[in-house]
Amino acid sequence: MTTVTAPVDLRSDTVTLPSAGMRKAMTRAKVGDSQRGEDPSVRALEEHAASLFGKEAALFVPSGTMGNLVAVASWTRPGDIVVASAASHIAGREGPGISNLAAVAILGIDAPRGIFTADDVSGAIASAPLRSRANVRLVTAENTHNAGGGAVFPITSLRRIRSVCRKAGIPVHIDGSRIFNASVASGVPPAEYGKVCQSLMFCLSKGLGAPVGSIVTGTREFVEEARNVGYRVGGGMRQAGIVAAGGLYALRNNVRRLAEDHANAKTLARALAEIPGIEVVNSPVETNILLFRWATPSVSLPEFQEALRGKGVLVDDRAFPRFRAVTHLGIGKQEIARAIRAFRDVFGRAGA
C-alpha cells in the first residue's frame, strides 16, 4: 500500500484544518438561533473576545471581509473618507466592496511595509480635498500587515495615531486579521491594542486554526450598529454555535503556539537567504509571513510550479518571480525541512 504524503502547503495560513480537539468541541457545542441572540456558544465567544481586548461587546461574523465592511459602514456615512495604508486589504482587495456597499472613498497612505505614522495621518487628513476634509471619518490600520510580510504595527506608533485622531474627533479601526501574531511577536497584550482603537476586527481562522469566522469588537452601541449592518448584507446566522465553538477553542488553545509559526518562518528565511539568486524581501521576518524574490528566474512560472509541486511544496506565486510563504498550524519543523530541501533542489537545478 502506497502512503501519500500531504504537500507542504505554504500558500497561506487560511489552509489550516481544525484539530481533533477543536472538532470535538464543535460537536459538543450548545446551539440556538444566533440571529435572535439565543445561541449560547456564540454569546460565549463574543463575551470572551470582547474581554481579551478590553471592549464592551463583540460580534461574530462569517468573515474578516464582512467584519471590516460592517465596521467601516458603522463609523461612516455615504460620501465620507476612510484613511488606510495604500497596500492594505481595506484599500485593496476589500476596497471595491467597501466603496460600493458603504459608499465611501478610501484615501491610501504609501508607507514602507504598510506601517504609517501619526504624521502620515495628519498629512492625509490635510491632503483631502478642501470641501471633503470634514468628511474624513475613519482611520484604519492593518496589524499585522499582510502585504508588508506580516509586519507588526508598533504599539507606540498606534498610540500616536490614536492621539492625532482623538484631537480630530476621528475613530481608529484596526484590521487585526492576524492581531494575535502581532501580540505574540511583540509581547504586547491584546488589551493594549484595544486601547488604541475604537473598534477592532480579527480572524479566528488563519493561524488560530478555526474553520470559519471573525470577530468585531467595540462599544455596545458600535457593535449593535455593526450587527444591524451585518444583517443587511447577509450576516444573520442561525445555529452558528457549532463554528463559534471552534473559534472559542482557538482563542483558548492556539494563541501561544503562534510563536512556533514565527520560528519556522525565520528558519525558512535563513535557509532561502543562503540560496544564490534568492532575496528575502521582508528581512528580518517578524511573524509567519515570508516574502522572497528570485532575482534571475531561468524558467517560466508553469515550469517552476510543476517542479516545486513535484517536490510536494506549494507557495503563493501569483507575483512570480516574487513569492509568499506562510507558516501555520499545519506546518511543523519536519515540513519546513522538506520545504527547504525542495527549494534548494528546484532553485539549484534551475540556476545550473
Ligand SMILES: Cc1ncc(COP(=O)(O)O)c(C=O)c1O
Given for the second form:
Amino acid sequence: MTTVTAPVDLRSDTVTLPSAGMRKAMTRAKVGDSQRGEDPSVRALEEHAASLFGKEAALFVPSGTMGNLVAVASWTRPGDIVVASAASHIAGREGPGISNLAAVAILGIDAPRGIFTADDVSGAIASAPLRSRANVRLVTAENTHNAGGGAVFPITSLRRIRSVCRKAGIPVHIDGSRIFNASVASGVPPAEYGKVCQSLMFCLSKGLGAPVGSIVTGTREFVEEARNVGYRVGGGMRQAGIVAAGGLYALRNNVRRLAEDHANAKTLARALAEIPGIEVVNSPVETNILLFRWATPSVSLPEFQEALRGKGVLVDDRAFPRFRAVTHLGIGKQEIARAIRAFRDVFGRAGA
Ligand SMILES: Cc1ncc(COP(=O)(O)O)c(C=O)c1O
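Next up, the form predicted in complex with the ligand, please; the one we just looked at was the form predicted alone.
Next comes the full complex, and the chain you just saw is listed first.
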C-alpha cells in the first residue's frame, strides 16, 4: 500500500479542515429555522461572539465578504464615501460588490502595511471634495491587514482613530477577518478591539478552522439593520446551527493555538531569509502571513509552481515573483520543516 502525503498547503488559512472534535460538535448541534431566529446553535454563537467583543448583539453570516457588505450598507446610503486602506480587502477585493450593492465609493489611504494613523484619517476626510465631504460616512480598519502581511493594527492607533471619528460623527468598522490573530499576537483582548469600533466583522472559517461563516457585531439596532440587509442579499439561512456549532467550537478551542501559527510563520521567515536571492517583504513577521520575493527568478511562475508542487508544497503567488505563505492549524513543525527543505531545494536549484 502506498501512502499519499497531503501537500503542505500554505496558500491561505482558508484551506483549514474541520477537526474530529469540531465535526462531532456539529453533528450534535441543536437546530431550527435560523432566519426566524429559532436556531439555538446560531443564537448561542451570536451571543457568545457579541459578549467576547463587549457588544450588544451579533449576526452570523455565510462569509466575511457578506459581513463587510452588510456592515457597510447598514452604516451608509448610496453615494456615500467609505475611508479604508487602499490595499484593504474592502477596497480591493470586495470593492465591486460594495460599490454595486451598497453603492458607496472607497477613499483609499496609502499606508505602510495598510496601517494608517488618525492623521491619515483626518487628511483623507479633508481631501474629499467639498461637496462630498459630508458624505464620508464610515472608516474601516483591517486587523490584521492581509495585504500588509498580517500586520497588527496597534490598539493605540485605533483609539486615536476612534477619537478623531467620534469628533467627526463617523462610525468605525473593523474588518477583523483575522482579529483573533491580532489579539493573540498583541495580547490585546477582543473586548478592547470592541471598544474602538461601532461594528466589527470576524471570520470563523480562516485560522479558526470552522468550515463556514463570519460574525458581524455591534449594537442591537445596528445588528437588526445588518440582519435586514443580509436578508435582502440572500444571507437568510435555515438550519445553520450545524455550521454555527463549528464556529462556536472554534471560538472555544482554536483561539489560543494561533500562537503556534505565528511561531511557525517566524521559523519559515527566518529560513527563507537565509536563502540567497529571497527577501522576506514583511520582516519582522507579526502573525501567520508571510510575504516574500524572489529577486531574480530564473524560471517562470508555472515552472516554479510545478517544481514546488513536486516537493509537496503550495504557496500563493502575489504578483510573481512575490509570494504569500500562510500558516494555520493544518501546518505543524513537520510541515514547516518540509516546506523549508522544498524552498531551499527549488530556489537553490533554480538559482544555480
Ligand atoms: C481581510 C479580509 N477581509 C475579508 C475577507 C473575506 O472573507 P470571505 O472569504 O469569508 O468572504 C477576507 C478573505 O480572505 C480577508 O482576508
